[in-house]
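This document opens with one chain alone, in structure tokens, the form predicted on its own.
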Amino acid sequence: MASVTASSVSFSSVASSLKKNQVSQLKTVSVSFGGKSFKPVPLRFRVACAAKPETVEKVCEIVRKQLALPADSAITGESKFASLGADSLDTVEIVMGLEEEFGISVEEESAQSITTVQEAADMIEKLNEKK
């Protein structure tokens, strides 16, 4: 994680002068402040394209439904399925409720790496992409 403190920040946008679909090859970022530069450094950016809200609230419905959460429980897309108290065979059953009710198949290694309601719902919009 990087802090940038000072008394003035200036970033120009890249996205702007580029097309629909089209992707930049900026690869480094140099940050100079007051006469003092930095060390170029490589970007790392992770590109994700976040799920339909009423994808995510579906996926909350189902936790909340498998886990036997109350109604007024908060689940968001952030909430980890181990924090709300699922254990490894909650989290089987889970994906298993997901399975059914979007009519999809989870492979095994995607269902293993899943650890919140946002990957739950981004897992199943990539899904429903291929189909």
Contents of the next structure:
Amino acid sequence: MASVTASSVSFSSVASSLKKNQVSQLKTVSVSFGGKSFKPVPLRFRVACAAKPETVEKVCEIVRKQLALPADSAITGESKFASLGADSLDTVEIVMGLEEEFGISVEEESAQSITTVQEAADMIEKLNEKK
Amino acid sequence: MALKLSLNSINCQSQKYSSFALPQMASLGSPKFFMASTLRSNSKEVETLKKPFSPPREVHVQVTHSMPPQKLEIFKSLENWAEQDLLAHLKPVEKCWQPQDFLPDPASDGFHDQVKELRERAKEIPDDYFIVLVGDMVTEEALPTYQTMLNTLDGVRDETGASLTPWAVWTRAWTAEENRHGDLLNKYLYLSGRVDMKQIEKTIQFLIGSGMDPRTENNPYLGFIYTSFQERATFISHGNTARLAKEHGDVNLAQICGTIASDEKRHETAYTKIVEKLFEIDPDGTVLAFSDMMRKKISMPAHLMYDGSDDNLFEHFSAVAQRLGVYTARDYADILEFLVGRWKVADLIGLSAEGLKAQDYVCGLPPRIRRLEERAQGRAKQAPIIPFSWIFDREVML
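Having displayed the form predicted on its own, please output the structure of the form predicted together with its partner chain.
Every chain and every other molecule in the complex is listed next, the one we just looked at coming first.
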């Protein structure tokens, strides 16, 4: 049984219920657990367990520093490194900075898949969980 | 984090994270990063068309004629200088060494004994050294590609194949000098008996067929910066194979590699002089060109190397070259630092805003590369041992 918190919905449980209902396009989903029914909530398919905001913020800081962007520049979870002006060397150095900041070790294969701030933050959380 | 650094222009692993460098780096330990610009960059990269068993074919969206036409006259105006100064770096043919000077003499009665001695010395040299020597030889043998590349450059190309401009004279004579390198290494390897000549010959045929993509855009600024870098890289590389040959007790092979290295040094001097002139005449344009080439990464000429079975042949060869210390990511950083110093990039004045950014980028790049390389070394995993068709599928550690 999935547990539904106030702030997030576990995607995998929703997915299985979706399959049963054979819903292909879904903007909102009504979830029922233990007799209670929740209001339909917009479902962000990408977010399984969102990284903590502090993590995302730290990543933004590291990216800002690496790319020498002004303190007020707009960097969010969705921000793509490449769009912010990072070249391949910058991206490598960003990951290195994240390793140092968070005390983690990133495998090359994982590193290759990081293109946005959010992806970096999610990977950090995942690696921290494993510790 | 293991970084894939490919010095050489990316081989088919083009989408690999941070792969760039001349030789390709499988782990941060190898110079891949700097060898091939296999990095996922901002530039539009065409997806590698990788059919199984096809030669690696990584092609960036090809930019052409990026030098503005008004700059053509710079090269016209340099023709007198080229005639006086540049051509002076060529050696008259009569004074040049020829491959026969270093090989058993077929016209002599002692030929068979000389061959026997060569083969005995070669037996003492390990397989991993031969992998690197073969890779170097294959690179040299792809000379048609390099002469072609020089003739793609606006303002300096040989228009007819017999043009008398000093640029054209230089290019033909340079090609002629380089031609001896491949010939000499080919004959040595053939006589040594240590390698599978047919596989090597196949590799050469594939490579010449593939060409190379140094991203010089018909632009002689980019082109001569590229060749400056390359000549120094080959000088270092052949110098190291010479040193190693000596360590393995083969003085003749050491002389072979050392002689080739001295040619490369002379060529490096010539090409860096051209770029020095460009920095004098057009410091802003030249520093922008330097930065552009470094951002794109200096790709190795043989990055599209393929032998019919190993889709990552260049990467594997580069890894061995890195491990043996023949050509490493450190060398890439050192060459860059040398050129920054040689061309006094830090002292340039009167630069535009873009030029200043380019100057900062280029001057700041060597330490960044070294830091990357250090971390890679610290994380280096146990390298795999793989077969190479060049040595009859005997195995060598990457």
